[in-house]
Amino acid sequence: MEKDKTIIIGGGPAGLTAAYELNKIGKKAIILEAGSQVGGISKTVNYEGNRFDIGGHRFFSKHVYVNEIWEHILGGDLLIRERMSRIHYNGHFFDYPLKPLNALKGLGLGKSVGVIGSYLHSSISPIRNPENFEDWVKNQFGEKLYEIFFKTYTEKVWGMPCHEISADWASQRIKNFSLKEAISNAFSLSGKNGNGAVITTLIEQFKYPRLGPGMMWEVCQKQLEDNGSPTLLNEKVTSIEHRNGKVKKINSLNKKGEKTTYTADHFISSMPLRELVLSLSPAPPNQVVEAARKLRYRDYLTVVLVLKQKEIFPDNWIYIHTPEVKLGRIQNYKNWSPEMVANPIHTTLGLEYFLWEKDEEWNWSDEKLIQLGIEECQKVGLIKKSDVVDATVVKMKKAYPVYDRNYSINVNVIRNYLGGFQNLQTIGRNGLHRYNNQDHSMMTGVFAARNTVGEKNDVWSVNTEAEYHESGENRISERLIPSKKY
């Protein structure tokens, strides 16, 4: 290794934008990717010419420094999109967000009755200091429309009671609008509130690349590679050596078992935060271990079907809070981007199940997992068994980090040991244990980069504003702008 450079551990968004940001500023990187392909969760899979992503990723941000990367690194390959999403809820199709005509439309007048009284009641009588999901939930938008629209989805994709959930997963992500404001807002000609401002929305539209996210991440790849900051796949790190607060070296093994070492100046990490304690040679004080073992991921795979229909559904993706099927999710790639089908006359929807890689689906052949899905989307609705003309099942382990009641806690210990190390940052979705946006992912590996040359920059501070990152007023936190530009 040259003097000064810089080992980066994983090669998602976050781990790439670091690199891109060091080359920017003239040192080079290293990036250590265990996968063999970049763009960790926001990876696009190519399957005999259709590409899918794991989940879908809109490239929306109000961090104006993000856009340019994205300008900057893809330029024309970044189409337009219009947003559409919907809820399916017994039969019938929501608006996401809820727009209460349509909702009325779908639950009835009795229900709707009682959606308005449950929400005024918790508007008199709130839950106090809300914990968890569930009274969160409850307190912004009543039980009944908890229950409704909120409970089965959420447990789906957690895989546990809403009370067990904590208070800080609906803060960050669920949209800061009351009940009152949206009825208000249906009704008004002018989309502005009692006090003539415009009453937020999510976006209507967001940029995406013409092949998915995967192409964004590839291309930077690429580029960094171009500029001596190359990309080693199939290196999964085994062990990080520390000595007096800093790492030392790390040591990795490729697909053929084989040991490398690796030593550098600085050291950036976007792998689990679970696994980069465990990997810590020596081995943390016994509080820390214990802290990054009681740290959870949730896993995730999806079921892609092709179909020979040209057109199935207007949506992106569709919720599906129906609990009669285990199906939490529906993509229609299609409408994302016409160049992720291989044939114009087919569309491809992907499948998405939530699961904990302990469950008994998560070991199914991907024969049966392909049949659950053909007869869960065809129970729903949506889709003829007949149409399907191909298949197939990608899984991802440890997509979302698991904002139990007690990961603040954990986190924090591991927070405060790890502040001890002079040499040793951790960015991203995974490496800070909390469920990121894109955006800001790679504002972690940004300030990370800057950090490296005297910078003093909160890697921790990304993300951490009650409300989501897509409502309230459009502007950039001071503090999550970079102090410098090279």
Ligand SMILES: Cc1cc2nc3c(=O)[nH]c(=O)nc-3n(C[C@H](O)[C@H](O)[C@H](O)COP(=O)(O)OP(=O)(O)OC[C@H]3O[C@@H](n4cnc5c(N)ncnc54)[C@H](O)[C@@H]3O)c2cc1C
Contents of the next structure:
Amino acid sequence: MEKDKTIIIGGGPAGLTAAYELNKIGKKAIILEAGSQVGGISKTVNYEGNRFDIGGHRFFSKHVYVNEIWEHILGGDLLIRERMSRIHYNGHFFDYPLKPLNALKGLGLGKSVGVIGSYLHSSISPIRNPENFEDWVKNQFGEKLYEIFFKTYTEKVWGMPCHEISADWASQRIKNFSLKEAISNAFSLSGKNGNGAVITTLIEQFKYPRLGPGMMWEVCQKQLEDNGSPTLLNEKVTSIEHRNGKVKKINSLNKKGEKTTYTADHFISSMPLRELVLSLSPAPPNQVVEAARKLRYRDYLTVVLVLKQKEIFPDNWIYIHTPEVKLGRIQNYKNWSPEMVANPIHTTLGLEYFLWEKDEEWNWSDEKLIQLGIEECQKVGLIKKSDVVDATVVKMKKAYPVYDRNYSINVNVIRNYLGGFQNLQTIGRNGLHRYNNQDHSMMTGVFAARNTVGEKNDVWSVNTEAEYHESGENRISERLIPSKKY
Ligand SMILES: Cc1cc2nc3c(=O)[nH]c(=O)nc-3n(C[C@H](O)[C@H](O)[C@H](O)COP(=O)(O)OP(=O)(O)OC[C@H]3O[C@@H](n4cnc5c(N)ncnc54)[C@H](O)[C@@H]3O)c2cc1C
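With the form predicted alone done, generate the form predicted together with the ligand in the same format.
Expanding to the full complex; the earlier chain stays at the top.
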């Protein structure tokens, strides 16, 4: 390797953005990607010409610089989409964001009065210092609404009772939002809270690449390659050798099991934090290894159905809160971009299931999973089995870093230990064990790239309470607009 090169582990949004930023600074990088395509959790899968995401990926960011990067990479291929999503609960489709008459119709007068009453009760006597998701949501929305709208879906996503989920997740995910804001939004449709800040969960419009989120990262990969920063696919980093606080070399294995060793001056990793720690050689102190072993990840699979129907429902996605089915959410990819579907007379639906790798269903055959998907989708009244012309299953391990009660203690132990390295930085969603969207993952990549040329940005500060407490609409983005010309 020539002098001052950087190796980046992972070709997802964080890793590719780090390489993008390094290129801007005039530096080259090599990206090592374990998979056979780039994009990570934000990739687009192509099945017989039908494209779909792991979930549905809205491109929305309050950060000016992230928007600039997206525009720079894709320009005219970024569509502006209107959001439509609803919640299915016990036979009724609730508009989301809430619409007063629709909510009243779904709940009935008695339950609606009960919801308001329980909200008033929790406003007057809130649970002090809520530490778990259940208590946090009860404070913001009242017990009744928690039971109806939050409990079942959240427990499907996380696979654990709401009182075992850290309140951090709620405050990060539904921050600035309460029943009061929901009602005032329902009447004003402003999508802003009382302080004038945009409520992310209510965003009505977002950007979306013409051919799905993977298009962004495939074009980025190509641009980087043309500028001398290639992505090497099917290269899984297996060990990271270090001495005296410096990484000396890393080893990767390709699909044939052949080993390659790389040396560089800087190493930026977006592999999951647990794997990063367990790859270090020599191994870190026991306490750090133990903390890493305790980090957990929720896995995800999607059953994709191709249906001989031009249109099925108008939503981009529907949340399935109904407890009788395991199905958590349904994506309608055609409504994200018409080009996601190979044949215009067809519609493709992504039925999303949240699982642990150890769950029985994770190891079911594709046929059995497809059968489950079709049955459950029929049960909620959305499709007819006879309309299904093709189907497939895609699995994504470690889709969600789990925020259980002790996760932050474990992350802090690892963070302190990694802070002792001079040339190793960890970035991204699983890399920081933080529930980051693409924009936050990208920002950590920008920060890490800049740190290799002497800046002192804290990647751990991205998407934290500290960031949200900064004043002004753009907050941290102001600092991200290139301040220096390199
Ligand atoms: C269901 C779902 C819906 C989502 N919806 C949205 C949305 O609407 N909008 C949004 O902005 N974000 C969304 N996200 C979040 C978004 O997917 C992530 O923020 C983003 O992909 C994280 O980027 P990353 O680069 O940090 O990690 P990843 O996307 O996980 O990429 C990491 C990469 O590193 C590679 N890797 C791992 N280990 C190794 C190794 N040992 N050696 C080499 N390579 C390795 C992986 O193969 C992967 O390609 C969603 C996520 C999920 C699960």
